[in-house]
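In structure tokens, the next block holds one chain alone, the form predicted on its own.
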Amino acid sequence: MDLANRIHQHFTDSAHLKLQAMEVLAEPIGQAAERMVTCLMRDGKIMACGNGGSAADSQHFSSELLNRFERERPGLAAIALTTDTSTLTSIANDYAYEQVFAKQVRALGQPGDMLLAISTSGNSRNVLEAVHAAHEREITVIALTGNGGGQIAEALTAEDIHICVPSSITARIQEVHLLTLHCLCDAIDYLLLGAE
């Protein structure tokens, strides 16, 4: 198979999951939108942490609430806790790797808030822990998964949302995170602000 075959095989893949996706997706994804804006209009805030891409996919999404998504309109309360090296550094160090969202959601949390928790492969053992500690603060999770949940389907409770999507491939599932962070920032739009 020759480079462009194969790149093209990667849209090809990419396009069809997100399709499949979609179908169950959709209604998880508008649920998460609803409960962000109750939250927000109560003066909650929007906690967003995960590793690696999804670390990036974390910042992106607060980034979004706290500026602007595609319209005008004032900033929303949302913070990324993968942003902070000396916060994460020090925790990682004095306590353990697995405690550098826990704490943070411990110590910013306050019931009302919501946590948003991404992993591709639902077994992020730091992304589970601050699940845990979301659970003590009164905190909802809307939990942005793959490859079946992993360990963090089995901490999830009736109040919080599942959005997992249906492939075990890490590249994918992150293609179809992007996709959802940008229908959830559309959708919290849409909801605050009507159609345009």
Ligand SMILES: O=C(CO)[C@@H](O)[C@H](O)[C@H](O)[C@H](O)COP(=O)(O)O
Contents of the next structure:
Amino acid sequence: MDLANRIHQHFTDSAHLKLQAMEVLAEPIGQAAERMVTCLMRDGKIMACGNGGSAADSQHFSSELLNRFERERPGLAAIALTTDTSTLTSIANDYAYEQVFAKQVRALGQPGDMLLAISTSGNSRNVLEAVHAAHEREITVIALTGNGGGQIAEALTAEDIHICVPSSITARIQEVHLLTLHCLCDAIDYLLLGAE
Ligand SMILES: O=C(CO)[C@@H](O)[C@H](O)[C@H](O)[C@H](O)COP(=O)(O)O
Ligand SMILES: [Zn+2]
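Please give the other form, namely the form predicted together with the named molecule, since only the form predicted on its own has been shown so far.
And the full complex, kicking off with our chain again.
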């Protein structure tokens, strides 16, 4: 396959997966948005975490709540647990990389907050540990995964919401994750501000 065909194939695969994911994810995405609005309106906050591309997604999402998405509104309480290199490196150095998000959840999280746990494999240990820490603090989890959800799916409770992309290809899963996060941002604004 030459380069042009490879590129065409990526676009085609990504487009097909988004249409397939729409059928199964629209409902949990809507539920997650409603729960996030309830959390925010009760003065809760949304903490987000993930590794690599999912760390970038965590920061992308939190910035669009703290600042704005597409409509004018006051900032909303969100924080990415992936940005403070002094915190991340000291926890990893003094304890273990597995604890870099969980220790922050235990320190910052309050009952009624929410954790957005992003992992394409569903198996990243530090995200899994953050899920456990959230449950200890009576924090509901929105898990954004793929690959069947992995160990994170097994750790979720009936109170949590699982948005699992029906694919095992990391890049394709991430492309649906980004669309999902923008759907969440739009839905939150729609629920708070009404239709434009
Ligand atoms: O962005 C990519 C691949 O597209 C990578 O950086 C990817 O995020 C990293 O391999 C992560 O460590 C994968 O972690 P996870 O999504 O399985 O939790
Ligand atoms: Zn965005």
